[in-house]
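Next up: a single chain in structure tokens, the form predicted alone.
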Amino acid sequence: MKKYVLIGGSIATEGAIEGILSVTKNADITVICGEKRPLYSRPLISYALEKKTTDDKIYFHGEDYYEKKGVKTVYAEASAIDPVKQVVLAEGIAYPYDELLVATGSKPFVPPIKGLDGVTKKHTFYTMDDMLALRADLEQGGKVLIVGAGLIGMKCAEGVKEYVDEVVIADMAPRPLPAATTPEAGAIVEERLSSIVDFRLSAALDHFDGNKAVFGSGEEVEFDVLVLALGVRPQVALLKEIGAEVNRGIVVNEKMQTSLPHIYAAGDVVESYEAVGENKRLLQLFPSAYLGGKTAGRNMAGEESVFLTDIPMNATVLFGVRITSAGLFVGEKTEVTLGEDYRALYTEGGRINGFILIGDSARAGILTDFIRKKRPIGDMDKKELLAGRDLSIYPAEERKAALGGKYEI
């Protein structure tokens, strides 16, 4: 019987398990996971911190998912891969494989900031253990400084607001969610949330002096708890050390194969094919990780499967404000404001490159379908495409498939 070894306990790992088992039942699967807990949904940690869900609900298939699937687990850090002997080493033990998946994901980026060692309560916010440690340090009535206004930092702010009186978010970027918004959309998000959190944008952090942040402008911000949310970096070392092709992330083909035989990779650690810009890049998206893992699993088990196209996507709700975006914000811009809703569409060469929706996101699936499939919009009115219900650009059968019966066709 083939031996399948999966490194990492992420959503890509789940996809691989499901992919393998869809081809071969009763497979010999071993998961080696340095994060010493069962498979859980990382995006839910902010909801647990915010008390919108309980800790046990983070295990979205239950804490016994691996057991139910007949998967063996090793809660240890994989230290090396020997591609000749086809073994993975973890805490001095060799685990043989016939097919291997590397789904090591990312880890928080913590730059060497002067004075950081002197901060008494400091955290990152990426894993369940991060969330539990942060929650233990939060005291009612305190003040939290979050450095980083990206999605991780913003979701953390939503969670910690349940505990403290004041939340400050600082970033060198000129707007919140800089990777998922444009200047116009970012300004709307900032304005909507400025009564809830205190933004310090276009602010370069210089150093810490105890529990005080000092910025390049000379401004000082005191705090009780610090959260560093400055992005993540893919954990590529295991494959880089054995000569796999690695750029910013691990390079894989459409079958999720690396440049080394019998070794696959999926999730945040890989570079995916981005459909709009038509290049390989880190996308680090939850659905992509699952689909990439499932594709890898099927191929590991001997079935031909490909995962070809992907696009940058973000969908979140922050303090009641829904923000949805996809694709690239390049080309001709068309904007529509409907009450408190803001919508922007970016088109080029008769196709949609990207969009941003603040508020109602009902059309997000339709617009994403146009981007992903490079579907031409013809002479369709762009404002109508953003705001209306006229989808005659679709042939009738495709309209039905795309809308799922939500609108009359």
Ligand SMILES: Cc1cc2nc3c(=O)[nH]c(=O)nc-3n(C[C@H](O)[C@H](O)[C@H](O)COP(=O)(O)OP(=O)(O)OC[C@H]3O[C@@H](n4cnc5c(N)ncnc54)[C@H](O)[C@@H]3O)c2cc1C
Contents of the next structure:
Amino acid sequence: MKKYVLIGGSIATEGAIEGILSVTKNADITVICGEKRPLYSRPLISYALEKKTTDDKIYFHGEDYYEKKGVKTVYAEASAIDPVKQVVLAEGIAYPYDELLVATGSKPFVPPIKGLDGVTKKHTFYTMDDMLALRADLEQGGKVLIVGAGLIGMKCAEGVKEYVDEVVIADMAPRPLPAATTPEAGAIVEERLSSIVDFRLSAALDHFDGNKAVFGSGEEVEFDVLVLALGVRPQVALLKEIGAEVNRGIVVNEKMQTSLPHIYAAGDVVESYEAVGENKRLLQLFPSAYLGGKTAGRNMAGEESVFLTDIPMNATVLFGVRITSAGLFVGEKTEVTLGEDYRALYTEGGRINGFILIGDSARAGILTDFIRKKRPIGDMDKKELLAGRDLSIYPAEERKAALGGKYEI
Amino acid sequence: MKRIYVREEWCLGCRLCEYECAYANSGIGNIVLALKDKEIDPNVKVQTDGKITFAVSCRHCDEPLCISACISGALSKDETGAVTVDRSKCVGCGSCVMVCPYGAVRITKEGTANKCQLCMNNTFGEPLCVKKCPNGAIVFEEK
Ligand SMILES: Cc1cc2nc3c(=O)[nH]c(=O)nc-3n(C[C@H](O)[C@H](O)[C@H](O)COP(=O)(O)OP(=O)(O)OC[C@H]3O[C@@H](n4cnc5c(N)ncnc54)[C@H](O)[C@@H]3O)c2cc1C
Ligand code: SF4
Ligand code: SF4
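Having seen the form predicted alone, could you now give me the structure of the form predicted in complex with this ligand?
Next comes the full complex, this chain leading.
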């Protein structure tokens, strides 16, 4: 039986397990996971903090997912890969593989900041353990400072508000969610949330003085609990050490193969092909991790599979404000405002590059499909594409074939 | 697997399927009580390109993008191949809506996702929209 070793234990790993098992049931799969927990959904940690879901529900496919799939688990850090002997070392034990997946994901980035050592209650927000530690401190009450207004910082804030009234969110960027919004959309989000959280934007953190943050402008913020949400970095060390091609992330081809034989990679750790910009980049998103992992798994099990439709995309709700976006915000901009809703479409050369919707997102996936597949929009009215969209915008023959069961869009 | 297929050329756009769907999923045993004076939000929606009408519901894809994006495990494929939603797990993030190329999953006013489950989740056990379509414009078949 072919031996598969998967280093990771998160979304990309799950995708790979599903990919392998879709090709063959005859597989000897071992997951080596540094986090001592069965598979769980990372994005759910903020919902668990907020008590919008329960702690047990983070195990989104059941706590016994690996057993159900017949997958062996080793809860330990992998320390090295020997690509010649084809083994992975973890706590002194060598695990042999025929095909290896590196899905080590990311870790929160914590830059050296003067005075950070003197802060008594400090946290990052990436794992379930991080969430539990933060919750324990929040239960003591007090004032919270979150540095970083990206998706993770903002989702964390939503949970934190369940425990304390005063939450300050600071970011160097001039708007919340800088990566997933445009200046226009970011301004709307900021305005809608500014009565709930205290934003300090365009604010560069300089140092800490005890439990006080001092910003470049001289502004000071006192806090009881600190959360650093300054972005995440891919965990590339295992492959870098053995000479695999690595840029900001591990370089993979469309089959999710690294530059080394029998070694694949997927998820937050890779620089993968991004279909709108047509270049390699870090996407670090849940669907990318799952689909990249699945592609890797299929290829590892001997079925040819490629992943060429990866794009940035994000859907979330922050304090009741729904924000949905996909693609790149470049090209000609068309905007509409419908009541409380703001929508913008970015087009170029007769195609959609991206969109952002604040409020109702009904049937947004049709626009996402146009982006992923580079479908031409011809002379379609862009405002109508934003106002409402349905299957009538697909070419009639294609739609008929898809609904008639002759083809999947 | 058995799926709902659309025969566009037979659809008259009467939207009876929408009402039957709303009734089938209402949990109320009488169609009049279930629908009278209520705004319906069915899992099947009749759409038009200006010339032709067609009833759109979840395709129960072989490679469902909705599942690959679902952060809560609320969406899954059952042993028959049907894509189901466990609304008690859903956190309403809308990732499924962001990726479904058919626009066939939505967030309802309760704040969670809903979609066609082929009437396997209600007392009818087979798609009522298909059964009641007077024109044979939607069929439930193995292809
Ligand atoms: C609060 C929060 C909210 C999010 N919300 C969204 C969202 O709404 N939408 C979205 O698209 N994305 C979201 N993300 C991002 C998403 O969770 C990640 O893109 C996804 O988890 C990446 O999966 P992965 O499998 O690549 O790796 P990760 O989830 O990073 O997991 C990597 C795993 O590998 C293990 N590991 C690392 N090194 C080793 C080693 N040497 N040996 C053994 N094990 C090792 C780690 O312990 C970890 O368990 C969110 C993230 C967070 C933190
Ligand atoms: S909801 Fe959409 S993506 Fe999911 S199975 Fe149905 S048609 Fe496919
Ligand atoms: S809205 Fe619900 S079903 Fe849809 S992706 Fe989010 S958690 Fe899953």
